[in-house]
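Only one chain is given next, in C-alpha cells, and it is the form predicted alone.
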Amino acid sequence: MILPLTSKINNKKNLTIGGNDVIELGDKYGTPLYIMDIEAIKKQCRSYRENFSFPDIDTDVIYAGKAFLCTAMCQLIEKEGPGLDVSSGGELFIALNSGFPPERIYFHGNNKSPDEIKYGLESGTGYFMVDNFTELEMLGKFCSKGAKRQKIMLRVNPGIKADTHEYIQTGKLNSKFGFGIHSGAALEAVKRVKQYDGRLELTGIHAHIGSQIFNISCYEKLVEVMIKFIKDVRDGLGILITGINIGGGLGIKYTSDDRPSNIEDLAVVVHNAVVKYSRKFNVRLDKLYIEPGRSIVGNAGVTLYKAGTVKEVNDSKKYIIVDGGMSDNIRPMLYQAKYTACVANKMDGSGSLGISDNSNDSEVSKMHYTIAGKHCESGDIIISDIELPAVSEGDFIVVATTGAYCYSMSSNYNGQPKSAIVAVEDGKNWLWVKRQTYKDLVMGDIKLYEK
C-alpha cells in the first residue's frame, strides 16, 4: 500500500500521518476527511526544484493546480517557490484571492470566455496559454485596445500519443487541446500573433501529451518535436522563440503493479533531449517550463471513511459500505482508476502495506472485500476486491493515493456536502477546507413559493 511519506503505526496499531492519529482526526472532523501530508509535498516540490536545476538553460516548475487547488494550497506552493497553472477563471480567482502573485500564473484553459481573458488581463495576470485562434483574436483585441501588452505562449498539438488511459491523452492528433502542428495552425497562429504591433509578447510554445505517464521516453519525442518546430518558425517566419513548456503527466504508483519513473529520470531525459535537438536544429533556447500537479500531490493525500453497513450478498461478494464514495472519488468510475486502502484501527492486520511495522500478517485471519459508496448508483465503487482484516461497522478506512483529483472532480451528487481537508505534519493538525453543512448545498437556491 502505498501511504503518505510520514506514516507510521502506533502504539494502538492505528495509523498516523504527520504525527497524527487518523482514528483522532475522523473523530474531530468526521468523514469522509481528506487528509494531506504536508511534508510529502514539500518534499516533491524540492525535488522538482532541485532535479530541474541546470547549468545551460534557466528552469520553471509550474505547479498544475487543476489536480488539487485551495485558498492554503496556493499559499503552501507560493513559499516553496513554483509558479501555478490555473485552467479557469475560478482556478484564477481562488490564485489571486489567496495572495499568490499574478506574475507567476500561467493561465490555461481550452475555452476561455471573454470575462476570464479580461479578468486575467485586469489581474496582471503573467502568461496567457493560448489554446485556439478565437482566444488569440480576443486577447489581441483587448490587449490593443487597453494599451496592454500581455506574455503568451501558444499551446501546441505535436501529435503525440503517451502511453496511458485514453481520457487523459491530450497531445493526440485529433486531441481537443492546442495548435496542430502537423496540420500547419501552429504555424499560422505564430504569424497571426506578429498581428498585433507587439501587444503579444510569444515567449515560447507549450505542449501536454497527457496524465499518469509511465512511460517517459515519450518526453524525448516530444522536446524533438517542439524544437524542430521552432526551427521550422525561425526558418520559414524568421521569428525567434527561445521557450519550450513542456506540460506535465508524470505518473506515481497507486498500485503495487504501478512502476513510475521519477522526478530525477524525468529530468535526465528532458535535459537529454534539449540538447541533443537543440544541437541538432541549431536552436537556441533560454527557457524551459515544466508543469508538474499529480506528482506533487497524489501520494500526499488520502481519504478517510467509516464503514457503515458490512453486507454479505449471496454469501459470496462482502461489501463494506462507507459514508462517501463517487461525490469524493469520481476516478473509479471515470477511468477505472484503482487504489488501495486499509483498514486505519486495525493496522496489525494490514500495516506491512506500504510502510514497516512489527506485526505478523499470517496471524490475522483477512477477507475478501469490495468497498463501495452510499450513492444510488451501482456503480460506485471505490475498489471491487481487497483483502483486509476483518470490518466491523463503524471501523476506519483509509484509501491511500487520492490527493490528486479527488477533491478537485468532488461534487454534491444526491445532496452529499463536500468533505473537509486537514493538513497535518509535525504532529499538529488543521483545517484546510471546512465541511460543507446542508445549507451550503441550498445557498444558491430561489425558492419559487414562499410558505
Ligand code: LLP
The other form holds:
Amino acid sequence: MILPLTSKINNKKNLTIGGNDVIELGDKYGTPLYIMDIEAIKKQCRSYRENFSFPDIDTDVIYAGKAFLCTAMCQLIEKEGPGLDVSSGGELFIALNSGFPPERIYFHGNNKSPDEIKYGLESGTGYFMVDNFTELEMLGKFCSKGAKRQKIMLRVNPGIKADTHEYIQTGKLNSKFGFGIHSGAALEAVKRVKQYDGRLELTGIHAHIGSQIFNISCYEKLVEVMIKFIKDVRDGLGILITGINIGGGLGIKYTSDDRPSNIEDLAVVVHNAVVKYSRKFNVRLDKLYIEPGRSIVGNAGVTLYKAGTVKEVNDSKKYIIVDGGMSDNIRPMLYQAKYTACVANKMDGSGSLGISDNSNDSEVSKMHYTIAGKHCESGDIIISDIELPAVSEGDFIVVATTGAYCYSMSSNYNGQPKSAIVAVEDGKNWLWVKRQTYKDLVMGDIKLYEK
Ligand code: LLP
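Switching from the form predicted alone: structure of the form predicted in complex with this ligand?
Following is the full complex, with the preceding chain placed first.
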C-alpha cells in the first residue's frame, strides 16, 4: 500500500505518520481526519525545485492550489516554492489572507467575473492567466493606462489528448479551456493584447493538458506545439513571446497497479523538448514554468476513519461502513478512482508499508470487504473490494493517497461537517483546519421571512 513517506509501525502494531500514532490522533482530533505528512510535502517541493533547475533556462515551480489549499498550506508553499496558482477569487482570498506575496500568485479561472478581476488587480496579483476574450477585454478596461503594466499569460489550447480519465483531460480540441491554437483564436488573442500594450504585458503562454498523467511523452508534444506557436506569432505578428507554462498533471501512485513517471523523468523530457524545439524553430525562451498540484500533496495525505457497523449482506458481501465517505472524498464516484486502505490499529505485516494493496499482509487471516461511506447513496463506496484483517466496529481505517482533490472537493452533503486536517512532523502534531461544527452548517442561513 502507498502510505506517506514517514509512515511506520510502532510496537503497539499501530500505524504512525510523522512520528505520531495515528490512533492517538484519531482519539485526540476525532474522525474522519485528514492527516498531512509535512515532510512528504517538503520532499516533493524540493524534488521539483532541484530537478526543474537548468543551466540554460530560468524555471519556476508554481503549486496548483486547487489540489489542496488552506492557510497553513499557503504558508508552507510560501517557504518552499516560488509560486501559487489560484483558480478563483476564493482561492485568491485564502492565499492573500495567509500572507502569501501577491506578486507570486498566478490567477487562473476560465470564467473570471468582473469582481474577481478587480479583486486580482487591486490586490497586486502577479500574473493573470487569461482564458478568453471576455476576460482579456475586461482586463484591458480595468487596468489603468500609465500605471504599472499587468503581467499576463494567455492560456492556449494545444489540441493534445492526454492519456488520462476523460473528465480530467483539458487540452483536447473541444475543451472549454483557453484560446485554441488550431482555430486561430490564440493568434487573435496575441493581436488583441497588443492593443492594450500600455496596460498589459504578455509574459508567456500557458497550457494545461490534463491531470494524473502517466505517459509523459505528451509533454514533449506540448512543448513542441507551444514553441511552434511562439515562432508563428513572431513570424506573423513580429511579437516575441519568451515564456511557456506547461501546467501540471504528473500522475501519482494510488495502487500497486499504477505506473506513474517521476519528477526526475518529467524534468528530463521537458528540458530536452525545450532545447530541441527552441533550436528547431529558432525561438529563444527565457522562462519556463511548471504547475504541479497532485504530485506535491497527493501521497502526503491520508484519511483516518472509524469503522462503524460491519455488515454482511447477500452472497456474503461484507461492508465496513465508515464515518465519512463521498463528502470527504468524491473521487471514486466521479472518476472511478481506486484507493488502498489498511486497518491502522492492526498493522501486523512487514509488507504493510510496501506496495501491496492488501496492506495488512501477515499471517493473520484476511477477509474481503467493501469500504462504504455513511451517505444516503448506494454509490458512496470508497473501495469496492479490499482484503483486510477481520475488522470490527471501532477499528481505525486509513485510506491512503488522499492528499490531493479530497479536502478541496469536499462538501457538506447530508449535513456532514467538513473534516479536520492535522499536520504531522517529527513526532509533533497540530491542527491545520478545525473540524466544522453543526453550527457552521447554518452560519449563512437566514430564518423564514427574516430579511
Ligand atoms: N494547472 C492548471 C491550470 C490546472 O487546471 C490544474 C489542475 C493543475 C495545474 C494541476 O494539475 P495536477 O498537477 O494536480 O494534475 N479533480 C480532479 C483533478 C482536476 C485537475 C484540475 N486542474 C481529480 O481529482 O482527479
